[in-house]
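Let's start with one chain on its own, the form predicted alone, as structure tokens.
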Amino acid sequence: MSDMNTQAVARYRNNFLKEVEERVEDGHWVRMCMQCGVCAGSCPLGPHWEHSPQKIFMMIRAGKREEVLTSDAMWMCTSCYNCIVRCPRKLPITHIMHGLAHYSHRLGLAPKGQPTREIAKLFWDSLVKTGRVNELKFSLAMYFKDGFGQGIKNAMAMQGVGLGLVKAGRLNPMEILGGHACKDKGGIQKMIAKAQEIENRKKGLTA
């Protein structure tokens, strides 16, 4: 074998893509994409993708890890599902997506700003503490991110909207004194925190 598909064999054989089968949800289905393209096609996002999966794949197995992890391409995944339907080799590829974007958040190397990781986070930091989604408390931290003079610039915008759902009921401003919860919030946050010691003894990462 010469010296050239030496090296392109120990790239594929990295220990990036080994990380990544072992600890990224279905990982393990990385090798099997043959860069055929459809995904990227199939996606109604593609043109704004700044990689898309079958190169994020490619990259994964080239051994560029921190390009992969720090990447906003994982982020941009919209559950649509698309790309698994279209897929010839019918790749997991939406889980494999959501789970590198998981990783990334975990090893702290996730893109700060990127618009979908911080509505993720603020989705699940409401959810976790009372097993239910204030929707008044959340929609206000989405307002209010950017600081507080485009808070009100963006309530004041939004403000027809907040009216019609008042209005048919879907929006409780009383929320903000502490809304609806699950009658057994400690569960819920014990059955939450369980799960991720379980996660973390699966996929080896520390809490």
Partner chain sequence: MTASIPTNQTILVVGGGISGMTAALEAAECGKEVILVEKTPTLGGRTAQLYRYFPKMCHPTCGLEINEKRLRGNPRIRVMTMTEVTAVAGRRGDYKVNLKVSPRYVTAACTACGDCGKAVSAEVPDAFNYGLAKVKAAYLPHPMAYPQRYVIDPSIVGTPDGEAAKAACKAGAVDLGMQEETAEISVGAIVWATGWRPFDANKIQPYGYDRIANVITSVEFERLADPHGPTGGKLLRPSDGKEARNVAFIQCAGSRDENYLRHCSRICCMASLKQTQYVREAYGEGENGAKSTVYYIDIRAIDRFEDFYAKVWQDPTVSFVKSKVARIAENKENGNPVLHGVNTEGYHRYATEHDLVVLAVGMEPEVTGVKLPEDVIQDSSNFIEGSRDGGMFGAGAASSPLDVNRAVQSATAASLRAIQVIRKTASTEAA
The other form holds:
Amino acid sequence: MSDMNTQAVARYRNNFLKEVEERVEDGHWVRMCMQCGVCAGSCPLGPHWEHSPQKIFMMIRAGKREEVLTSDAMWMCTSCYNCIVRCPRKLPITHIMHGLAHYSHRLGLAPKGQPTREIAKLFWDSLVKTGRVNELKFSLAMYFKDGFGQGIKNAMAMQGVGLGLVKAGRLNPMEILGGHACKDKGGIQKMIAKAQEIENRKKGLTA
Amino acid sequence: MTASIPTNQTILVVGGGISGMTAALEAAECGKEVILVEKTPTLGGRTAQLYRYFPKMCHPTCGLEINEKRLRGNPRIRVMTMTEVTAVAGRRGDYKVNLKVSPRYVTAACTACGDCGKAVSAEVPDAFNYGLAKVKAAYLPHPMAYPQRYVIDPSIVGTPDGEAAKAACKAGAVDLGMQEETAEISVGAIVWATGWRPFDANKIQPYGYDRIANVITSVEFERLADPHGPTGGKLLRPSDGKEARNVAFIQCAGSRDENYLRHCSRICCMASLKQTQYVREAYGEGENGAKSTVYYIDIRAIDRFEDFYAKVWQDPTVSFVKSKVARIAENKENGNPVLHGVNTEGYHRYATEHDLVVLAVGMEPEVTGVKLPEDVIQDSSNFIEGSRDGGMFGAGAASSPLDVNRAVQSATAASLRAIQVIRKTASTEAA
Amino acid sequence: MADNKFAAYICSGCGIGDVLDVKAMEKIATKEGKMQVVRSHPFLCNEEGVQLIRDDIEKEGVTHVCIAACSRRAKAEAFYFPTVALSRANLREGVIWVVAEGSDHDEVRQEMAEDYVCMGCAEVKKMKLPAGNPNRAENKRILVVGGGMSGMTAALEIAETGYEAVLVEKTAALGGMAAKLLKRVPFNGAYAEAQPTGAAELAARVSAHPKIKVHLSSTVAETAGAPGRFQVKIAQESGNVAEEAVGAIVQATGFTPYDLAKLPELGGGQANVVDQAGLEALAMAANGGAIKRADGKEVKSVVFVQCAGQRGSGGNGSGQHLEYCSGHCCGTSIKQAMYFKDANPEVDTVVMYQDLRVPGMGEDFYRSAQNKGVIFTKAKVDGVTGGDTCQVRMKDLILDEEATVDADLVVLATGQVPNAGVNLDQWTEVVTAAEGGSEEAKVQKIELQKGSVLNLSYRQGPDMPQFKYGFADSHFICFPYETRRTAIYAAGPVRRPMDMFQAIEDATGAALKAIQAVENAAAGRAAHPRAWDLSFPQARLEGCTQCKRCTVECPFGAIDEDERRFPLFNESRCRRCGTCMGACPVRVISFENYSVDTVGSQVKAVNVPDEFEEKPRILILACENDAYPALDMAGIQRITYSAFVRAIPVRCLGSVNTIWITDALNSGYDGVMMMGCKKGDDYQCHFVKGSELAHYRMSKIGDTLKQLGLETERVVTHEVAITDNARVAQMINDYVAQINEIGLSPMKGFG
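Having seen the form predicted alone, the form predicted in complex with the partner chain:
Every chain and every other molecule in the complex is listed next, the one we just looked at coming first.
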């Protein structure tokens, strides 16, 4: 089904809606939106994204696959749940947006360099490696993702916070040397691999 | 106005708003005996509290006058105000109904001269004006109240004020010893014309009805526009009494919302369109003139109401924004409500200040939360569909969110169905 | 007259006795009012007071009662004496509550009260207790025209209430439009699925009902007579004519879908573009299976275009086609989209709407369709082309972009056009031209008549008057059944665009009104809005000049003309407004309890002071439905106005006969104020044209005034709403000031 990336989708056909319903977490709710726009107005990140949730849902129904999956909108979600609370149709909008983000990432269509996506990736990678997130390595990886010079600048800017965390015993500078992992690192990794396999199978994904 | 004993040939109509009055009058004008019970001290219901009707912009009290005249001239209807149904037993054609009559403390000898009102000093919230004003604790509910008889608020019974009212009444109509009474009556059929109530806007947290003074409801706005209302017909906002020239109307305040009322209340779009014309009437066009903004999901101006929508649409003082408003904040400096949301037609974010916000609150059946006889069938929003035994009927806004015209049609239909029940009872007994 | 005994009762309660000289009023009632019994009582409306009157009626033989107390709108239950003629002199709301307090005003207040007592006495002396229409007609069968959902419902409800129904259907079968639907929009339950129409079952019940007689393949060729005695000729397809006698009529002639051919811009007339009725036909053929187009191809994608040729009046409309919204079409398209989804969820179904209009529980039906995968989009459709692949050019208003959508089939949600028969405005024009000798108009008249539904042999035309856009609706929000042809009620989409649920409710209501109408006709009493009024118009034809004003102006078409061109009153068609009485230049029309004399004698009963007293007298003729209550409520709210006015309630401003005005001016009144309801397109007059006619008649009174040497300002006409309590007081005070400025009438002392 990877040919979907390039397939021309006819307008206002079910194809893309169905794809979303089948492959996106809570995607079957998209059909229920009545375009009132309360989610768009309720989102605190509203001024920063390109498309509002309600507009994303209309785009899905209009078959605008490429534009939806490359949109940065769903990457902006901070899970504040304002939209879910206010939606008159009780759509789990937060979850749908996360689902769409995940799906576009899996398809490799998510916008490149999108910071949320980068953080999520780093977080995930750190997690999979040792079964826990290494705060120091994770922070440093984030600081240095845009190059060495920028990394130093970022680290300097965050110096105060870092020192505070060290003093409070929340951050151990020695973790840089490898850091500790969870007890059964291999077991966790196997578990994650299995979960991924199940999900892929369910959603018909290969990657 | 009759004292004939109710039998299984009598129709009971519950609710004295326009639907109940219609159901009762239509049956009585077919020659049937009717008992009309009303919970409040006067007939007229919610329509009497409206300033004008859409789309003709005529006055509801005009029709009320004719219906009151019909009532005065018809010996077959017995009106019982301050009366509630507490229980219904029996079945189609043979119901036993328990009634509870609350004390009015004023007898039929009252001439509505107003002396008791002058004599008392205590004031109580004015229900007719949705509590926006106060009335004396001895009061006529409104100038067209039927029966035209004063009411004494229970709060002054046993106080010097109550005694003052009694002393002032030359007709001897004040009876402070009146007690709650109960009665059991027999009837053949029951029409539930219990109407609607405005959805409680306090529940819509993001709109701040409970904390922003200048956010009011559509029913309250009717009272502001009415010359008999608390502001003498001036559109003055609550916080500072300033003229509200720039008014926002928010549609679906409670309606079409699974968090509140899942149904569409039908009337609110037209009611808001009508209310934009109150603003226009008050301030006209121009720089400092009227400015109304309607925030909507779909404008439901059905059938020939479309004409009215078209007219308002072309009105330069009115603009439309396709948006369910997300939240309302208050500008603390001037008390203006600030509306936040997105116009979904093409996506435009707004944060707009208005002098006043009117929430077009939905219609909730008045019987929501009330235990009705088990046989009554209600839909998922508590509107009354009828009864399993086929002897009880919903009429008007008790049966569905309806405008006045449709409510009267519904009540007329319910009236005929009730007549059919008692006719069948009669023919069975004769056989 | 020998048996008549006149009595006046003056109440001194509610403060009347505190500020008025009751003894003086008693004297006036005896001397000037010529009452044989005059009594006063401190609380006339209490049991003792009422008993006093009742005793006089029962034991003393009093036949005519004038009660000088509160307004006729108050204490009507206490003062309910149905066996005597009754007048009310309004001393409370009309005098003591509106005249400013204080001894400065004692004199004018007393004069006002005494005048009202005189007027009440004068009125009751001219009144007779109405006996009811002697030409009662007792036929209680009811004709239903139209055998669709509305007509079948009306007939069945009439029959189930114990009355006989006669149903006339022009096609060969019952069922109408409903029978051509696969399913209907739900009315109850969960509102999630379309429901069976029930049309076939209803048709079977109607056909089998012993109290219903059905004429199929038949039309109404002529309807003559009046409520309680209609004679209907029914033309059958065979050429035979059946006759039915009925007492009332329900017109349930439904609608015709707007002609698709008029919508070429939306693909009307092109292949694979259908209207909703066309889609029902395809769905019926598929009967739950895959829906196929006319060419047999299975539909895999369908687009519904809402408001096709509708809502043209809006700022967002085209200004063409139907201006209104037909109300049902959103629900219908939802239902039809479900036909596709239920048969095959893979079918692409898109509904393009501007405002999705599904009120009430319709919202759940909308949700259900979305749940089935129907795509809804707010869009403006610019054009449709039909063909093997139809193309819909649209602008998506949410996405703010234009697109062209392909579909196997396009369904246009077109509107309902009422089958209401002849437009009477057009009819009147053509008839006038034909009577003027135009040959063309004579042909036109015959053509028009062919389109008639009821073929009424009424002077004012063959069908019910139509409302805007040709619907036979009531103009009144509170009174949806207040049609302008007594005992003829429209039901269903002929009255207003509507869905099936509303049509059933409407037909049930219309059935009740028809039943009421036959009962009223049988009892000789009036229908709404003067329900149960037993008075009726009587004419002294020997004085009639055959001017035809009454026949033309009657708002209800009650008056025909006989062979000699005299007015022919059909009392049971009459609604007792008195417009004919107001119209009659020779004053030969009157009612027993409301006549040129009952009002005229009141006008004359007022004691007009001579010019040196500098007290103007102004006559107010106020519509009893709105203006008079407004005056009353000014009193209830203690809003004061000048004591120089004398108000007389009239049934309708249309009933005002010019003689009252000229009499008043001749007797030295300084001005006349007429207060009626709003006129024009959004008229509020309950008798349709009363206020308008009064304005028109008064516009012609200028010449009379000039002849009398009077200023035109001496007669003014106002529109007064029932809420105008404060305004009406202001209006009176302003007018008194104006009259003082013009100066008192020079006619004083000549009357």
